Structure formats: C-alpha cells, structure tokens
Amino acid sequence: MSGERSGADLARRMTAVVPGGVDSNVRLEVADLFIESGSGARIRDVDGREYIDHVLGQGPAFLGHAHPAVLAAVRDAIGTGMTFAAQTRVELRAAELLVDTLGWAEQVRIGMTSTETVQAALRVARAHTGRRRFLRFRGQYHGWLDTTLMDWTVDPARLASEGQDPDAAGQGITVPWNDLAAAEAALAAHPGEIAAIITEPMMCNAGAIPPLPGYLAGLRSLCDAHGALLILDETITGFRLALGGGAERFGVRPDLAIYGKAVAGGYPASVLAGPAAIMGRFAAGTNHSGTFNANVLSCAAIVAALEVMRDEPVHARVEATGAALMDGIRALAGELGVPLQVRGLPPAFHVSFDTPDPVVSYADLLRADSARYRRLVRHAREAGLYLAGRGIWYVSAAHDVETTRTALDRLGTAIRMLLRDDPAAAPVTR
C-alpha cells in the first residue's frame, strides 16, 4: 500500500502530533509500525504484511488476538453502557469468578492498569502495617510511577526518568533477585520499617528468570518473621503460568497479588486480590478510586476470559506449544552456530545472545549482547516474525504446531540475515 495509508506516512503524521510517535515509551523501538488487525497468533500491519506474533501486546493476548468468546461478551455488553458511578451485575460476576478461580483470595478490587494497582497494593500495605518502606528486586518492573521506576542497568539506586521524585523512589530498598540472604539482611538492617516485599513470582519482565528452589517460600517466611506483607506482582505471570498464576505454579501464598494483562483477554483491566482483613481497609479509610474501575466492558472481558481458561485445556496447550518452540529455537541455534540462550517457562521465555552460564539474577543478564539481539529482532520483523527487543517471547493459546513451524522458519531466515550483515554474531565466547 502507498500514500497516506502506508505505515511510513502514518508514522510521520503520528510523530507530528504525539511525542516520539508513540503513546507508551515501551513502543519507541517500533514507532514506525502500525497494526491494522490481529487474529489468533497473527497480526497484520497497514502495509499488508503478516507476522507470527510472540509479543502479544506485551503479554495481554494470552488467548490470542480477538478471541471469539471475549469479543462476543464485549459486543453483548457494549450496548448497555460503559460506566455508571455505581455497580453492575457483570462487575459482581467478575469479582466472584476471580475469587473462586484464585482460591486463596477473599476479596478483589478491579482497576484499569497494573501500574496503578501496584500503588494500591503498596498503599494498603502501608496502612495495614503502619510502615513506610518496601523491599524490591533489581531488574523487576512494577510500573512507571515515581515510587517504583528505576534504571537497573548501571546502579540499583539510579532513577530511570527525568522529573522523577527521588524521595518517592527512595521508599524502595533494592536487593538482588534469588538471593535470600540479601533479602534477610535488608529486613534486619531496617527493623520495623518495611511494610512489604514486592516481587514477580518469576522474574518475567526482564529475563524470564524462575525462582530458585525454596526462594519464594523463603521470602514468605521472612515476611512472616518480620511482620511484612508478601506482594506478588502477577501482572505478567497471573493466569499465564497456571490458572492460579505463579502462586499456584510455585506453591506460595501471598498476602496481596496484582493481576493484569491475561486477566481480561486483551482488554484493559487489573486486579488486586487479598484477604478481607487487608482488603477491607479500602472501605475504612484507605483510598482507592478510579472512574473507569470495573467498567462494564472490562468486566465482561474478565468473565469471558476466565470462563475460557477454566473450561478449556488452555494452559496444557500453551505449555506444549511453548516447550516445542523453546526446543526448536535451541536446535536452530545449534544448527546455525549462534549462541542463543533460551531460558524460562513455556508460556513466557527469554532468548538472548549469551554464554551457556546460568542466569539467576539481573546482574547475570547484563553479560548478554542485547544490541545484537535487537538487530536480530529487526531482521525477524522483516521475515514476518514479531518479537520484543528485550528478549521475552510470549506464547498464546492460539499458537500451535503450524505457527511454531512458521516462526522457526522465519527465525532461521532472520538469523541468516544477521549473519550475512554481522558475521560476529557467531559465536560469543567468554
């Protein structure tokens, strides 16, 4: 296609009216890409190019793009209105279904984004414990607001944005992931100060690094011993790693958990879940507000997505497909002689140009050649495979044997293109 409908022309027009041409800084690396539509495991851009999609909107399309059941539920709901400054039947149904599905939680609050829901979790943790600070882990992302956003690449205490409030950022104490002794030392060094430990159950947003055996149970014990709450940020892992998320997969019971992305089948929604003794504070002095919280369309999407995940063998399919894809990438890398490390779990894994050495913390990630991987991602896009530049691969219920075969073929094309333009891509040595 050409003229004013082409992606290049739309990008020029977008840049004129939107800073950087994007409405989220995460998209700056694809500011020239305009998507026309998505269906299942495929997306199509405005120039007619089709891609196998392993970005999935940065994770939300766990069931695949435009899942028929979710679309039908939203279509049925849209004619009733959006938000009424009161409650709706579908909101109640979504809340009851969430509590029943999670099993461990007694109450939920439904919001719009995990960034804000993380702040609600931290606020209610401070209210419940009477403490101000929280413990976090280097490399984990808990939203873009001042209290949580950090630049982990150079210094664990370095702010990530101009204009960020250093006092707000200073509420967090940072320690390495998968280092239980470091977490214990931090709690001991700040007695009576730490309201909560907040962590992804698997370090997913950066590196897809699973917890070491016993690590999450150790964090649970530390929280119990020091009077802090354990907050699981399941924005990515929730409903993806298992129906009950990382809490189910790794066998840990949080005090609070944040859910997003997969919870509404691609529609905007987030959830904070916990016991009534903590969650009840929102009705007794701890503020949590939002005009579009629990709106009709998001709640309809939550109900539909949860019903699909409960009634169909979604997670078994994703596990099988993701495992085959991981094995296929490893085999392809070996065949072509490139040092790609594939790490994580089948529903969400990470690929990088790296040595075979284990990756257990964010510091280990820094040895990878991320610039070379981003060049591979650009070639993959030319070959019709849509990947995230930071290395995460998401697998949906819509991916299957055919999409895996096609993705591997296109990845092979991309690797050959990279080797042609950058012979140094093979192999990396220490």
Ligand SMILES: Cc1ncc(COP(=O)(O)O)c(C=O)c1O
Contents of the next structure:
Amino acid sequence: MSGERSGADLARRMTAVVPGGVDSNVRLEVADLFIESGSGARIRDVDGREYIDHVLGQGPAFLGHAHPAVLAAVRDAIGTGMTFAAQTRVELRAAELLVDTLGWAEQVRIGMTSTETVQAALRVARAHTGRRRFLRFRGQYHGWLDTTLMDWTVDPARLASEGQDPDAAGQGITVPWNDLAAAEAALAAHPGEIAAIITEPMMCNAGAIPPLPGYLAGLRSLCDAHGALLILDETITGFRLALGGGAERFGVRPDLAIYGKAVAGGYPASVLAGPAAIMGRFAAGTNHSGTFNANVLSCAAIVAALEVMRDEPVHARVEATGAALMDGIRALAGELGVPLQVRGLPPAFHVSFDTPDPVVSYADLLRADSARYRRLVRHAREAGLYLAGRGIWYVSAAHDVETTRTALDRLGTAIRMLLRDDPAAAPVTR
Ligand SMILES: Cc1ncc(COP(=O)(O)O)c(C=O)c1O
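Mind giving me the form predicted together with the named molecule, seeing as the form predicted alone was just shown?
Up next: the whole complex, starting with the chain shown before.
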C-alpha cells in the first residue's frame, strides 16, 4: 500500500496530534494498528490485511461487526436527528424491551459508557443506604474514574494513575475474588460503612475466572446480612454469557446491574437496571445526567440488538463456536508442545502460558508468563488473527466453523513463529 496511507504512516501522524497515538489508554499496545472496516468476524486494516477478530472492540461486537439488522436500524433512525434534550419513541421502546428482557429489573437508565453508569450505580447505592464506601475485587475494572480505577499488579491500595484523587480512590475496599471469607471479613471490619459490593459476575478484565460454586450466592447473602447492595457489573458479561447475562447464567439476583458493550450491538450505550425502589431515587434527589444519554443512535442500536438476541439462537451459536475454539486451542497446544492453558467459558475465555493449576483469583494469574503471551499476540497479528494482549478471547455470533478453522490455522502459524524466535516457549518449568 502507498506510504501515504499505510498504517505505519497514519500512526506516526496520529502520534503527533493525539497523545500516544490513541484515544483510550487501553489501546496503547496497538497504537500502530489502523482499521479500515469490519464485517462479521473479520476486520481489515488500512494496509489491506484481513484478520479473524477475537477482540471484537473489547467485547461490544457480540453479533459481529456491522450486523446488518443493527446497521439498518441505526441508519433508519439517525435520519430523524440524534439528540433533542427530550424523550423519543425509540428510547421508550429500548427501555421497555430492556425491562422485559432482563425480567428481574423494573426500571433502567440508558447512558453512554459503563464508566459513567458505574458511577451512577455507586451514587444511588450511597443514596439508598446512607453509606459511603464499597467493596470490590482485585483484578476487576469498573472504568477509569478516580473512585474505581485500581492498581492490580503492585498493590490495590496504591493509586493506579497519576492525578487520581486519593480520597475518591479510598472509597473502595479491595479484596480477592472468589474468597467469601475475605469479603465477610472486610464487611465485618467496616460495620455500617459499606453501601455496596460491586463485582463482575465472571472476572473478565483479568483472566476469565468464573465464580466458584456458591460464591455469588454467598455475596448475595453477605449483602443481605449487612444491608449492602449487590451491584453486578455486567458490562462484559451482560447479554453475552446468556441473554440475562451473568445473573442468569450463575443464578444470582443483583440489586443493581450495569450493562454495556453487547447491549447495543457494537454501538455506544450503557444501561443501569434495578428495582423501582432504588432506581426511583433518580427521579428526585440522586443526580444522573448526560447530554447524549439515550440518544437516537444508541437506542435504535439497543432495540435492534435485543431483537436479534431474543429472536435468534445467537447464544447457542456462540456457545458451540466458543467451545470448539477452546478445544481446538488445547489440541493445537498439545500438538505443538506449548503450555497454553485455556480457561473460562465459551463466550469469553482466557489463554495464557501457564501451568494447569487452578486459577480462582487475580493472584493466580501472576503465575502465567504474560510477556510471552504478548509476543504470541504480535505473531498472531502477523498471521491474520487479532487477539487481545491480556489473553481474553471474545466470540461473536458471526464466528463459525470456518472462522474457527482459520483462526486455529493462524494461531498455529503464530505459535511456530514464537517457537522459532523463542524456543523457551515450549516448557513451563515454574
Ligand atoms: C466490567 C467493566 N466495567 C466498566 C467498564 C467501563 O466501560 P466503558 O469503557 O464503556 O466506560 C468496562 C470496560 O471495559 C468493564 O469491562
């Protein structure tokens, strides 16, 4: 491709006008990648290279990129204009469809990003309980704002960013995931202080770690016993692990839940859901605002995505494809003699260079050789497979037997490249 328009050239120009060449720090490791378009399970970069995509925009493209029904709905809807500082029919349709689909929630608020929606959830939890602090888990991510951003790797009590307000960050009390005794001890150590426990139903931002049997039910009971709210951050798991998200898959009833990513088929939207007794506070004393909240594009995308997910067996499809892919990676690792471990659930799983010992919390993930996995990811990109450096693989309804075969072929190529450059990738001695 011409030098003028190559990804490398665009990245150089971008770096001059955008810090780090990216508009989200999560993308710093792919600052050199410029995408031209995406369709279904494939994306194409500006240099004409095609990739099987298992990053899916970090999750949102659950139905595949540019899903025809969602695209058509968005195109139709935005012809009317986008934001009116008043309500629209499509907004009502989205809200009613969300309440009906979720089943357990009576009311929703539709916003733009889950970073903001998490803040709304924490604020209304404080308002409802009259308490200030919240309990959260090491290795989870609830957005980049001062209250929620945490350092996983060194010390969760340490600030995770320059400029982070220590007072805001100090509201969170961080304990290990999947350890009921740790959560219980934290609640006991802060009697009457904790407004909510906030958790992903399955840890997806670090690893893909499902809850141990009884763990989420245990958190539910602890919340009930201590008068705290249970907030499920279903930004990744919602509409992905099942139509009803992690709450349905693991059989737990939250007090509040945050949805994002898959809820709008790849378009920007986030949703807070809960019972009227809590959500009703937003009608009076609890502020939640946003110029672009529930704009026409977001709502049209939510309606279209929910209709597809309700009417078509997308979850069964994703489950089957993901399971085949997980098995295929394990088989390939065995064949090529590399210690790749595959863990999690078919719609979102995690791959690492690790021993086969159990992974139940963030500390267990530190055992893996993440630098070596990131090298594999670079080779995978060269081979036409787009993977997230942190090891999560997302599967969409557009992936199928053919994309799985191609992805496994390309992963095989990447592993061979890694072994050529880095023969030590084969045995794990730790
Ligand atoms: C569990 C979870 N919560 C919150 C967020 C923040 O969402 P957003 O990037 O839409 O602000 C993310 C983003 O990845 C997430 O995974």
